[in-house]
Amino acid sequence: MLPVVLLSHRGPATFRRTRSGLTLKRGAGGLVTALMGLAEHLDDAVWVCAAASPADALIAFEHEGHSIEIGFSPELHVVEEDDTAVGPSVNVRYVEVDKHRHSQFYTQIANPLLWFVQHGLYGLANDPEFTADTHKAYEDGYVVVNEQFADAVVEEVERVGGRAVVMLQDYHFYLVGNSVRARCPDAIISHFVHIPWPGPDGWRVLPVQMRDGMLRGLLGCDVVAFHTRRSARNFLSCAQEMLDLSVDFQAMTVTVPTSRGGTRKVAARWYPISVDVESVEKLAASEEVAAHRQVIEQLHLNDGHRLIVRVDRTDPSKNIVRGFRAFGLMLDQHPDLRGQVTFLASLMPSRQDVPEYADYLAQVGAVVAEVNARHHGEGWQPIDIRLQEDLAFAVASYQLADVLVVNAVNDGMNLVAKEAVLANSRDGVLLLSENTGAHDELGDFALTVHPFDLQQQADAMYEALTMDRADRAKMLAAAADRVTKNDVGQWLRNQLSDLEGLID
């Protein structure tokens, strides 16, 4: 296998300055978790990422654009140049981005614009609106930052002689592939898009120069990959309808003209991402999780009470507000459940520097207050909401859930669903939105919910709570077996196998 250069916006670890010096904190989010698993399987890899803190920027400056080695065990640590890592490690290159440009790139274009377009969150009657400021943010922010990261990737490829596998990640870097292709023609380039890819009509929300530029940027790659076949087909449809390129839907390829008058094939592929099964099981067995589990049991599971759980970021795509409204509707229609079931929600505030996300968090708080005011009883509150980022608490919640709610408007995959079925110990029922990538794998072992249908979601919650225990156990066991067999290692192996087939 050739050396690998990996690019993502978030990195595997962030430095923090403390009184005792610099400390390392593991990067957050499902993407980072998955890529950590990927990096642990690669012996010769460099992970390029944005400096997320002043301490990261200091590390980038001190190392003059070179990577540093970070070991993963027994805990995160910097591996000194004359030392050898014990256990998995990865070389990380931090790229410092001008604060104003990063704001344009991230808080104006990547989030919310691309996120909202790709998740179908715009109502279109009033939003979005493109002004001179939007175009400036794209040209001076998104384009320039993509070029800066392309420069870093090119340097890493050239450092290993110009032959490397380049694995680009997600919607932040749609322009990087074409730039790397122009300067490193011998590189094998893939771009994995971790969020949904809508059809041409969804992309027509964007100005032509933006959407065409992003499509052409991706078409600089050899493989453009997604979580689902539907997203891969949508990508090909965009290339066909928007750029008038020749597409083969059977082979799942698009023919792209080259600067020398020839053509090259770009493949659209899908690889459903998963979780590190061993890591989830190890955490589930930890003392920290056991302590959280004991507290949750004491609060919510006495006298045969039952527990509905959700674990999410407070992102509009997660459909949290409708989920709580559906729960309130179920209590309206089944008053015998009042005082007998609690909805425990562990929610991580997300992207609060973006107005749309801050507004959504306020909506979440409002609907919780409304449902609790309407249905509370002596010693019982219908919704127990925790605004926190606590993985151990989340896993304890998974273990004790009678019902796990994943009702997303749209999700590239949704790893919560996969973590939960591995950890659950109460024959819990998964309520899974048909618009999640995970539904392709787990839909047969879950109750499908339709994200905009409150009545159907309320009915599904009631069905899950009243389902025969043997049926619940059978569904959970089948879901866990599917996740165990298709773990993050399999996700990696499938990609590397296809990329190796492109190496001459």
Given for the second form:
2 protein chains.
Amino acid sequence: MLPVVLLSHRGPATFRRTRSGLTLKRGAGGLVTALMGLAEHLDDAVWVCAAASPADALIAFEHEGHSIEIGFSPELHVVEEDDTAVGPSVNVRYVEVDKHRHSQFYTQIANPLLWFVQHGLYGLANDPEFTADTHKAYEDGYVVVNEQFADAVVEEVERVGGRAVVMLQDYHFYLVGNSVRARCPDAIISHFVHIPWPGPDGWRVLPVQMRDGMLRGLLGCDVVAFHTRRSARNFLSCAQEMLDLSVDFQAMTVTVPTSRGGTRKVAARWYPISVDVESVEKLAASEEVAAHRQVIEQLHLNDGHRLIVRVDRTDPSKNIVRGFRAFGLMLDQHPDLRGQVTFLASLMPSRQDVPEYADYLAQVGAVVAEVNARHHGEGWQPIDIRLQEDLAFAVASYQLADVLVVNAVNDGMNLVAKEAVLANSRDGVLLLSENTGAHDELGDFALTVHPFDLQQQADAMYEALTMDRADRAKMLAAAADRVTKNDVGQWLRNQLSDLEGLID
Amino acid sequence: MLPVVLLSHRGPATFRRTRSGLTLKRGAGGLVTALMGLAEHLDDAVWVCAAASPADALIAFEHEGHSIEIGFSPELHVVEEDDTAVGPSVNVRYVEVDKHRHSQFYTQIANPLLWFVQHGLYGLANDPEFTADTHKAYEDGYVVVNEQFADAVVEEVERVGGRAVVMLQDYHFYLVGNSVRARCPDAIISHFVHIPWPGPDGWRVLPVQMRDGMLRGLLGCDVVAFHTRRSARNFLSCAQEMLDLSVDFQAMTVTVPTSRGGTRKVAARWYPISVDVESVEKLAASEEVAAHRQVIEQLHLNDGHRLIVRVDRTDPSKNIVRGFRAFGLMLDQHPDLRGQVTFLASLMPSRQDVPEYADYLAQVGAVVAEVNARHHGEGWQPIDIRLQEDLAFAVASYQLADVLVVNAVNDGMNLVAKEAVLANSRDGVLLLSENTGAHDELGDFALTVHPFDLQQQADAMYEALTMDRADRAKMLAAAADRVTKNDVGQWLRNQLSDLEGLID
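Coords for the form predicted in complex with another copy of the chain, given the form predicted on its own:
And the full complex, kicking off with our chain again.
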């Protein structure tokens, strides 16, 4: 295997300046966890990421564009140059980005613009409205920051002699692939897009120079990877429709003209990401989770009461409002369930500096109040929301759920569904949106929900609550088995083995 | 050529009961005009349509399921059975639909639901929300009404011995094709979709039984036709993605299994609809138009003042609000143009019983007030809106436009653009949305606008107003030439010749 250069916006660890000096904290999020599995097991990997703190930036400055080896055991630490790492370690290259440019790149273009476009969230009658400021944020922010990261990636590739496997991650860096291709012709380049890739209709919402630029950026890679076949096909349709390129939907490739008058093929692939089964199981067995479990049981599970659970960021793509509305509808239509079932929702407030997100949180509060006012009685209120980020509490609720609701409008994968079926111990039923990546793997062992159809969601909740226990047990076991077999290690191995196949 | 059976929701003529007996009125709309050109020139054509008035329903009842021959010259009249029509005539078969079912079919499902889905107008974070009522409107309304029209079409096909060319029209009748196919195996069936056909992402908004039902309905045809290649490709993507059928994007066909275990091919085609050049020119030369022209000139064209024009229904898909906002932005950025240019907009209030449409009209009013308050001065107000349906006034404004704005969010074709370039006499510049069907033909002779990009629209308006006259004249002449060559007759001939090719 060639040396690997990874690029993602968030890195595996971030430095904090404290009174006792610099400390290191693990990066959060499913993607970082997944990539960590990769980086830890490769000797030659360099992970390029954004400096996420002033201390990261200082470290980057002190190392003059070189990476820093960070060891993971027994705890996070910097491996000094003359040391040899004991246990797994990863070389991290922090890139410091000017604060204003970073805000243009991240807070204006990547979120919410690309996020909204790729999740299909804009109501096109009124939104979006692009102004000179949007164009400026793209040119001075997204484009410039992408160039800056491309420079860092190119340096790392050149440091190992120009032949490396470059693995770019997500919607922050669509322009990097082509830039690296131009300067490192011998690199094998892949780009993994972790959020849905819509078809041409969806992309046409963006100004033409943005959407074509991003598409051409990705077409500089050898492989563009997604979580689902649906996204991979949409990507090819975009190349066909927006750039008039020749695509092959059988081989799943697009033919791209090269600057030298020839052509090269770019493959669209799909590899469903997953969770680290062992660490979910470890957390599930922890005392912290047990303590939460006891509290939830006392609150909501006396006398044969049942529990519907969801765990989500308060993102409009997660479809929280419709989920609660459907629950209210079910209580309207099945009054015998009143007082018998509670909807426990762990909701992490997200991106509250973005107006759409602040509005959405308010809507969530409104629908909860409305349903609880309509249906409460005798010490029971139908919906219990916790506006918190608490993984142990979330896992305790996964364990106790009779029904787990994942009704996302659109979702690249949705790891909540995968974690929940691993953790659950009550033969819980997964309600899974057809528009999640996870549905491709788990749809057969779940009740499919259609995210815009309140009645269908209400019916599915009722069906889940009244389903035969043996059927529920069988579905849950099959879902957990699927996740266990296709875990995050498998996700990485599949990608690496395909990339190895591209090495001459 | 085989006998032709046409189906569209609106018919070519409708009866009214007046004091002096029954009178006949021509059906309105571009599609009816276009189909009239077909029906008039075919001896054996029967046109099936909905009874649009109590008098139509009475006539339908009296004729016991038979068609009525309507002559067009010298004026609309019923051709009695023992008469021979002098001049063009068409056989009209009125179908009476129960009022409640019709409302479910038309006001709940076709508009706004299918209209919104196909124009991509829903903001999916909040809309739509399907309830039991939506499902009922589909099952009891759309499905039942489609069956009723399918029955009428089948009767007409059987009346001519089972071999006929069946030409189904638009989004009201997606289920008819398959139903006719099952009962008339020897018919050649085409279905023309006059509004945009989105890709699978867009269709997935609908409940699965609706979207799959509609797709399977269309796949009962031999040809499914659209105005653009883009829509035709999206249709194939839907068949591939939603029904897992095998498609060929080169041949533009999809392979459909038959009930007898074989397969048949369905072709996706595109034929851009157009206008009747002669009748546009005739109206343009009329005294009525001249009178409007004089008034507009006096009001808005003194002292070298210039005129920006738009003509639209007040439909969110038309993007009226963003157009005015872009105009306001242009005045902000080019204060020299204040007092020099007026935006004259003929806006026909549309579907005001649908809340989204009532809201949109209010938004239009709000932005006009806002821009006019910000920029008015010395007897000049920047935007002059006329909430009216007046074709003669519209044509007068086409003639006088320095700039014609068509910035639709999405539009199957947009005949305003085609009429305007024929009528204009001031070397006017067409601003044309990339998301209109008309852009495929006229994009090279227009300034392309991106409907969500206010700054780009403002720039395009400014460019149009400052463009060299010779360049403007050349673009306009080329656009008018294209429309003249590819007129509505051509649209019909292309379709009929392709359909004839399918006859054994």
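If you're wondering where the values come from, they're calculated on a predicted model, not measured in any experiment. So that the term is clear: the rigid core is the largest set of C-alpha atoms that superpose within 1.5 Å between two forms. Residue numbers count along the first chain shown, from 1.
- Once the cores line up, the CA of R17 ends up 2 angstroms or more apart between these two forms.
- In the core-superposed comparison between these two forms, the C-alpha atom of Q209 has shifted by less than 2 angstroms.
- After superposition on the rigid core, the Cα atom of H77 is displaced by 2 Å or more between these two forms.
- Core-superposed comparison between these two forms: G65 shows a Cα shift of 2.7 Å.
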